[in-house]
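Form predicted on its own, single chain, as structure tokens, below.
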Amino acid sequence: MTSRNVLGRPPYAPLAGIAAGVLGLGVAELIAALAGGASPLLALGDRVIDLTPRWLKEAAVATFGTADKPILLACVGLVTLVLLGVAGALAVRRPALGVGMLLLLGAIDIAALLADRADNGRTGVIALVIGLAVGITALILLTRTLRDTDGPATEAEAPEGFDRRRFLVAAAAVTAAGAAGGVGAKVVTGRRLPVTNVAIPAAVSPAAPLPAGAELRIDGLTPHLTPVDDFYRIDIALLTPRVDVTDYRLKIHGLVDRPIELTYEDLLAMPLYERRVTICCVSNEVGGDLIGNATWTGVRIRDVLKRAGLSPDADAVKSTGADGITIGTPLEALTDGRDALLAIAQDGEPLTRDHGFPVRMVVPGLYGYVSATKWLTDLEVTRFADFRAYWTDRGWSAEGPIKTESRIDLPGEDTMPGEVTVAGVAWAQHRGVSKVEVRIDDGPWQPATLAAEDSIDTWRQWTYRWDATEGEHRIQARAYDRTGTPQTADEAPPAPDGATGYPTRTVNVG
């Protein structure tokens, strides 16, 4: 007698497992959505993000940019489908093994829900248990018709009495029901739209007019102000938090004299300040595009902290977002006179959900991982010695001052001989850029022409006229801040406190 493969008769057994799993997950997602609990699938994705090694996170951001999370979620879904297929194959020979596989997958997801960063997973656990029961029942019923204890010994043959069409119809119906549950969950969640149509009062201190010559308007050169739709977004939220201003609360507590709680209306009633500030992600590679410049409107953080009264023992503020992120910011950077804001508007309009509605932090001079908390809900005045934030707990530096950097936008990889415009942007937030230099191949450094300075908190455009000759050439740039310190040539990756090195572009002339 021929030995039988424990994976069952392909493709029916794996199909049964996938169909049963999709049904169970769809039921769980729908119940979680109706009850306002965390999504089991997204909770699993969040846990994968949390457990991903730092080097792999950096590789994902460098490779996929802002598409890293959709790709991650697709990978989680694909792996889940494969494991469900294995569960179905096992269930044909040994039903207990198939059920055990589903229980193991469910236990992993329950652990992810209980570790939910936004502390919203308990309702999701109940929904998942119900969905798991439905999925196990479907698995047993679907694989029962595939079991053959007395039938033929070869796996390619169907068991006696097996109705292929009936099985495929049943599997398709089960899968469709699960998919319908998932779609229904999305519809239910989508109908709970938060109030976002708010009017932003006029700022008591508007941003200064943009100086003449600060915007060079050269085709291909990064504009001085980044449109909202083009502004980079790097965060840990697989699903953008939905925060409603009608029940929004910002808690300020910790090492303060008077813990306070502010509503969105309270913030709107405070003096608002409008400032142009360039913010940058610490994951930005040398010459990368995870950086943007915008006009932000909000309440000065130092005014809010003054209301609460600060303890002399404090040296940090731990901020928390609705996505569960925790960020540690040096208290000095929030109180030393720079325009650190609880921003409520970007470019004159309320923040979009993707960029932190209703409130986010914007702190000039610091990388986003220590300053730019989105969907802000909590400010705890504390000490660095008493806590570890999300990113510092994963090996990043506790404090992240932005380094002096530059980027080359022009020319492209191919150009014609003659006068060529080399152009880009340079930044040294809260210190300011004093000059930029360019060199071709290994020649001497030559001064570039700087656009007018907007402020020390924004980047500056620059240009250089190059008499290009035929052949392959290497262009490099370096910036200087207003202390006279040049951008370093030492090459370093983004971790643990920002990438360094000269931006380099190879150009073919001819």
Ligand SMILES: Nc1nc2c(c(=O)[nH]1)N[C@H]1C(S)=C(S)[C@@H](COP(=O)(O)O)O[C@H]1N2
The other form holds:
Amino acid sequence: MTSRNVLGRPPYAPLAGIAAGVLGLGVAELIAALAGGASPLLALGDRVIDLTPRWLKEAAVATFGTADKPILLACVGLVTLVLLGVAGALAVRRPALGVGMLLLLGAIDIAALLADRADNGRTGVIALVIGLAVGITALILLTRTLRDTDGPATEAEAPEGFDRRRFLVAAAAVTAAGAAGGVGAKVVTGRRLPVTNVAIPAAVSPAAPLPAGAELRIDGLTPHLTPVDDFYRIDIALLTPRVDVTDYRLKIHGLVDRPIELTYEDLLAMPLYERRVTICCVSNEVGGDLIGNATWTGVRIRDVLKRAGLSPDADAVKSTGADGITIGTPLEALTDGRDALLAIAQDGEPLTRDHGFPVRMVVPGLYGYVSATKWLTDLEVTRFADFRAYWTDRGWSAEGPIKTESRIDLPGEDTMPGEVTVAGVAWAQHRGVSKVEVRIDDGPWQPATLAAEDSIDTWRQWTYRWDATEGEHRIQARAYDRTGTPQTADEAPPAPDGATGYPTRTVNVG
Ligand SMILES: Nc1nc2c(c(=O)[nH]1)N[C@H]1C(S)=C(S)[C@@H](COP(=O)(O)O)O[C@H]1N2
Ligand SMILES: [Mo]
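Having seen the form predicted on its own, the form predicted in complex with the ligand:
Below: every chain and molecule of the assembly, starting with the one above.
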């Protein structure tokens, strides 16, 4: 060996340790995500936050502001990488030492996972053990090529016959596989899995069975019920709040006889109502898809307010989410008998984090920005004159009843001449849809066929048979609510209180 070789050689052994560790962690993260367990890496980060002394936390927040958590995670990641590098260096000398190092790191993470009560740590532990086995195997295989058959090498010297290219390709592939697992885990958890395995008790008032004919089952038509995975998501949260059910508290205060605090358990112990409600974003453009229909299970908001006792002066409830948003809702909509819920489940499963775990509001008839508070932590009974909610402060109306609207889903932009199915959905939550009409090329309005009505709080599918002739045609639709009022033709943008106008589809027939 020349000295240039010794000094100039990349540190293969640490590289092998890092590659093996990244693979193991990636595998563990992916399995944990798929099985609904806690993330081994985040559990470690949380544990470090827990153990950080207060003065250091405050100094970190003062120095880094809201970036304190990403920076902490980066530090945890960096330390882990260094230790993995050490594991690689040890493994080249004696495999047992490297393996021992990985086992030690694994044991620390297992302790962190078991301390993570809210986040299903046990499943995380199983995922970590599998990841650990994969990581150890990779470490042994990768460092084997670095070891002399005649005796141990150092991390700076590779044995004769060592194929540098092959080793680097293998290490890169292993690292990439681990990274892919990590990214996959992020995608999976970001979208679906509940934070914890809470069991939702049976509702005292289950949803009525879906009426026959409420679901038309037409290919390409929006299904009556929106699967959680396809449910639109709108919020101001950059990092989806992670709310721990074990110390969850909902405060109800303000203009009440007695302020109260409810735990998650308290809510589960109250009578649960299960209802299908279509919620909609005020930002939804005409023809847009920021709307979805789900089965929500939860406690009636009026039952909770009754426990606190309402003052006659109040006309609003200001709710707060764990992301810091404030939302103002007319008290009347929460007490007039409609099924305004503190929802804990969507489609029978605990809310997903994206959709507000553990508790969110769902109020039939109101746009989400004035009613659908996710990660709900606080209900203040108050008066509209006395506060401004987050979006009201940014120019949106203080009150936001959902406007009667319709959407055309079918046909697409191109279709064949002859009989064509025109179909879509229409909504006028809490008033109900009584009629939908369709017109072609500004011709007379023709009645569409409505699906059976599920309830006045849900949208309604509709369909229309069109005898299409060749050429370009314009299809429009309009819905009527149960008061007999048609949706307005006036075109308005979403701000400040919801878009209006007829949905229009231009179709090439030929
Ligand atoms: N905490 C919190 N709740 C929130 C929001 C938010 O930004 N933060 N956005 C609201 C808006 S504008 C809408 S349209 C609905 C969307 O609910 P979803 O993401 O479950 O579809 O949530 C509402 N609740
Ligand atoms: Mo919204």
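Here the rigid core means the biggest group of C-alpha atoms that line up within 1.5 Å when the two forms are laid on top of each other. Residue numbers count along the first chain shown, from 1. As the structure is a computational prediction, the values presented were derived from the model and not from experiment.
Large Cα move at A385 between these two forms, threshold 2 Å, rigid core: Result for A385: no, shift under 2 Å.
Core-aligned CA displacement of M101 at least 2 Å between these two forms: After core superposition, the C-alpha of M101 moves 2 Å or more between these two forms.
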